[in-house]
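Shown here is one chain on its own, the form predicted alone, set out as structure tokens.
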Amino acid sequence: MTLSLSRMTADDVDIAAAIALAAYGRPYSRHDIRRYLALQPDGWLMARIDDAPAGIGGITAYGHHAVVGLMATHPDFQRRGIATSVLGTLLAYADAWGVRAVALDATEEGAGLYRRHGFVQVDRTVVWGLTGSPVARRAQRSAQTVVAEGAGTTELAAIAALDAEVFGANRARLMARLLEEGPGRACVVRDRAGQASAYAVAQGSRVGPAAAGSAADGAALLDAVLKLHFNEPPRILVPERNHLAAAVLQARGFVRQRSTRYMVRGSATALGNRSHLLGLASFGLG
């Protein structure tokens, strides 16, 4: 048996999605994988056993903060050291890049591997799903929502600044790409003085990334973003530490579906304010 690792490329996207489907038991977006490769082409790996595709994993760095995602081993090749080899290589990348904190969301089955590599659980991430049509709510009178026009607008600058404050690192490249992919699919809450205080981006089947420091802002965001078209009933990935989110989501028809362990290796103080993080971009991007 020979285990080898190579950089994942655009030619590997279909193979990576098939491995993720086999490992997780649910489809994984090829569009998400292509986005990962575009944002961090030197951070995504394909593992092979005797030239047969067997596992995947990747890391995206935002300066001193990085996120590991899409860690999956095909069931036919489990217990052969694939995940250990992939993770060790990704962490070596992070060390070489000068990353101070590496975060990830772990399944119950994968948590042991990450603990052995120095990760500590600091929170959970809850997957909330909309099972039917959103519950109509009266718009918040204390805030005004405006739709961003896309990359390069003043809304991009406002979104990137808010996100950096809450997430703890500059993700302007990610925000620009999301707004370019979906022009007009971002909402910004402004106070009466015109100051931006919260934002949300609507992807095809997911709400996020999103940030809001109050229940009123979170409600205003969701009331605006849920008016947009989604390919399927949207999900939103919310830190459990955000204690205000549950009531806002439940009031709009969302139900708690499952959760993962949010784990960190390194300085957790470098990771922003998860209590104000309303939605992740994805498990692979934070």
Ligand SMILES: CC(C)(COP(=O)(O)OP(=O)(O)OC[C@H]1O[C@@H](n2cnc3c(N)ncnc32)[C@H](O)[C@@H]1OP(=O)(O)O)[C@@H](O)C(=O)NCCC(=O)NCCS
Second form
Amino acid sequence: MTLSLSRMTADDVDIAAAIALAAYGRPYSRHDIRRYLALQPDGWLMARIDDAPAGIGGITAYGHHAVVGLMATHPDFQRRGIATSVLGTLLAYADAWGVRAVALDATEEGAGLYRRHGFVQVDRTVVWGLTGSPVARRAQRSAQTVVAEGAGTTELAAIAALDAEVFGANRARLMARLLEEGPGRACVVRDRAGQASAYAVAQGSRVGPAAAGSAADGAALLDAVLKLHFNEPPRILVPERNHLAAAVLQARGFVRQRSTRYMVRGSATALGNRSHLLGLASFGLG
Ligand SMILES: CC(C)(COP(=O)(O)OP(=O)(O)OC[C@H]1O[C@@H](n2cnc3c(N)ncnc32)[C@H](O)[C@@H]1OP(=O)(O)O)[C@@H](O)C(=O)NCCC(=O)NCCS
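With the form predicted alone in hand, show me what the form predicted in complex with the ligand looks like.
Entire complex below, previous chain first.
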């Protein structure tokens, strides 16, 4: 049995999605995988045992901060050291790139592997799902709040700046891509003076990335974003440390579905302000 690692390419997306489905027991969006490859073409790996595709994983760097995602080994090939080898290689990339902090969201199955590589749990990430149509809320915007609904690339600078403050790294490239993919699928909260204070992007079946520093901003954002069309009832991936989010989400018909362990290797202080992060872009992108 020979284990080999090679760079994942666009030709591997279907195989990667099949491995993820077999490992996680639920479909993984091909669209997300293609986006991962586009953002960090040199960060995604396919592990093979002899010639058989067996495991996957990858990393996206945003300057000094990186996120590991899509770690999965096909059940036929688990417990042979594949994920250990994939993760070791990804962390060597991070070191070579000068990354100071690597974050990820771990399942219970994966947590031991990450602990052995120096990751420490610092929070959880909760998956909230809408069970039916969003509960319509009467707009309760304060007199100081204006929501730019259906914002597009003209709002990129404001969105990227808010995101950098809350996420702790510059993700302008990701924000630009999301706004190009979904024109008119972002909302920005501004005060009457025009200062942006919160933003959310609507993906096909997910709300996020999103950031809001107050319950009022979070509520205004969600009310605006939930008017948009989604392919299926949307989910939102919310840091548990965001204590304002639960009440705002529950009031709009979201229920808590599951959670993962948010783990960090390296300098946790470099990681922004998760209490104001309302929604991740995806597990793989943070
Ligand atoms: C988590 C996951 C990626 C691990 O993949 P894997 O390739 O089986 O991982 P490894 O083989 O490197 O390590 C897994 C275990 O096998 C052990 N192992 C490694 N090589 C071994 C070998 N040759 N013989 C026996 N055991 C071995 C490891 O010590 C580890 O043990 P532990 O978890 O009890 O500490 C895989 O279980 C998976 O895909 N799970 C479902 C999806 C998921 O949860 N992904 C993680 C998302 S964060």
